[in-house]
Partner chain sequence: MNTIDHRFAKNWWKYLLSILIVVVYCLPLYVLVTMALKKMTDTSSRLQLPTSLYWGNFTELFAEGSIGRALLNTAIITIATVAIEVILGCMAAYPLARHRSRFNSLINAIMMGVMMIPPLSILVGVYSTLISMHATSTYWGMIIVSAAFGLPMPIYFFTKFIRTIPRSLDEASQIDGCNTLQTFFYIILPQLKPAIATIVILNGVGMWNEYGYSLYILQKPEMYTLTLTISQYFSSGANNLNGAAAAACVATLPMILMFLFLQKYFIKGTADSAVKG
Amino acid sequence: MKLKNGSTINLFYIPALILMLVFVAYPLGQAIYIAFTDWNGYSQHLNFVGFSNFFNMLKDGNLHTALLNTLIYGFGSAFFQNLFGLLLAVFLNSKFRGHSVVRTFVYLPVMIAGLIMGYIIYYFVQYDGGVFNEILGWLGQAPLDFMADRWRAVGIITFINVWQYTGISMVIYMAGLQSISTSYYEAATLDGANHWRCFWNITIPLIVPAMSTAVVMNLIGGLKLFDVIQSLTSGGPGFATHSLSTYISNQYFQAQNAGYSSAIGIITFVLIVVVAGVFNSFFSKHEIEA
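Taking the sequence provided, give its structure as one chain in the form predicted together with its partner chain.
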């Protein structure tokens, strides 16, 4: 039966649509337009410069660093958040007394702003009086300047992000595990399968839908990483720990290179859409009906 007022119902999405057109679609158009200009961010004048902002990206070493870091933040976060999230979910799913206390604590950091998390970790990595150097001292080691080395700094930032948001993938996997009917495991055990075989041949295939959501969410989150970098290193030392997001804001507000900044933004957008699209279609090929 067709609903009465079948098309007046459509009026309901007009407000949302207008809001998004004015504050997302129009700025997106602006951003694309500015990407082809030499606008500095405040002047009344701007010149159309064609693709030169995009060509400049090819020879900007700092941008290449930011791009590589962004990929590390994105893929590193997604890999470890899902690995730890799945392990924690399997562990907590084994139902021992107090398992929900562990779940509470693992999820807790999700409540804390990424920015504040960066500052808290500063208490750990600070050279003088930092917790890590104190622990190194107990072990009789010389203190380290943790954030001075590029790769160590990038690794620490990735792990803060992993540590903070593993709770989300854990909860997604716990829900996924609970949706798997125990009859599969019973049947497999009757056929003589051990725990390991059950895990690889039942749990993993049936958890692909949960995995697909968790992986894509974490990838997007990691590729967008901004606040924790801003608070912990501001992209430094030099430009060594910038992500594309922090580099975009650096180019706009510090370097006053709005046209160039906007061009990087467009490329970042395309990068995230492509990565998310590739992973989505990869997972949807491997999903099976439970």
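After the form predicted together with its partner chain, can we look at the form predicted on its own?
Next up is only this chain, free of partner chains and other molecules.
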């Protein structure tokens, strides 16, 4: 449609714009409003409390634990997902017998819902009758409560997230590798470059766009990790393994503190936007056109 000033507008954008307003902008606005109230989640009355919910975060030890865990889940998962994803992509980019089977095997966990994955792993690590403790029993060892220690539990959750979504990074990196012209490697080989120099000076710079996509996706996924934690530990023992996402759920449904939960949600949203923006900016400065 052409406007009076000569510019045009595509009417096909309108349905998408309406959906964004209804399902993104409006809920976000409501969440910001609730964050400044003491709403309990079900009452018809909301009292404005200003920035009290945000100030309460400064002295909430459980929130600090959840924030640290969230950073571990986010940055720890993203690091290993991209490391293993890149290594697998380089390995599987070469043609060998059965490479399609290996690709499928690596990508298969992505197709399992995170909530289901948590329940599956629970039957491996539970104290009574868990698969790992059954194996320890056969070896004459005492059973181990895998999820009783905070750091071990956080490590297990991070490992599950890495294992489940490394396949996504692998696919992204393979797409990036296959877009690189072989002429670059041929020219470098003629100049005497070995495989390591080709990888470091040609492959890495030219897959920066793929790396940007993979890193940011993995970071966002890790920073908002919820389903695996909820099904595996429910944030326990105590509040030891909560992420910000699961702690939001805990404060809303268990503590019936919807205002405080919304405030944490706003901080989580800002954290993810800032982290994603910083990494996007960093990678955009290092992109090289092929």
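Just so it is clear, the model here is predicted, and its values are computed rather than measured. Superpose the two forms; the largest set of C-alphas matching within 1.5 Å is the rigid core. Residue numbers count along the first chain shown, from 1.
- Comparing the forms between these two forms, the C-alpha position of residue 186 differs by less than 2 angstroms, with the core used for superposition.
- In a rigid-core overlay of the protein, residue 270 has its C-alpha displaced by under 2 Å between these two forms.
- Superposing the two forms on their core, we find that the Cα atom of residue 129 is displaced by 3.3 Å between these two forms.
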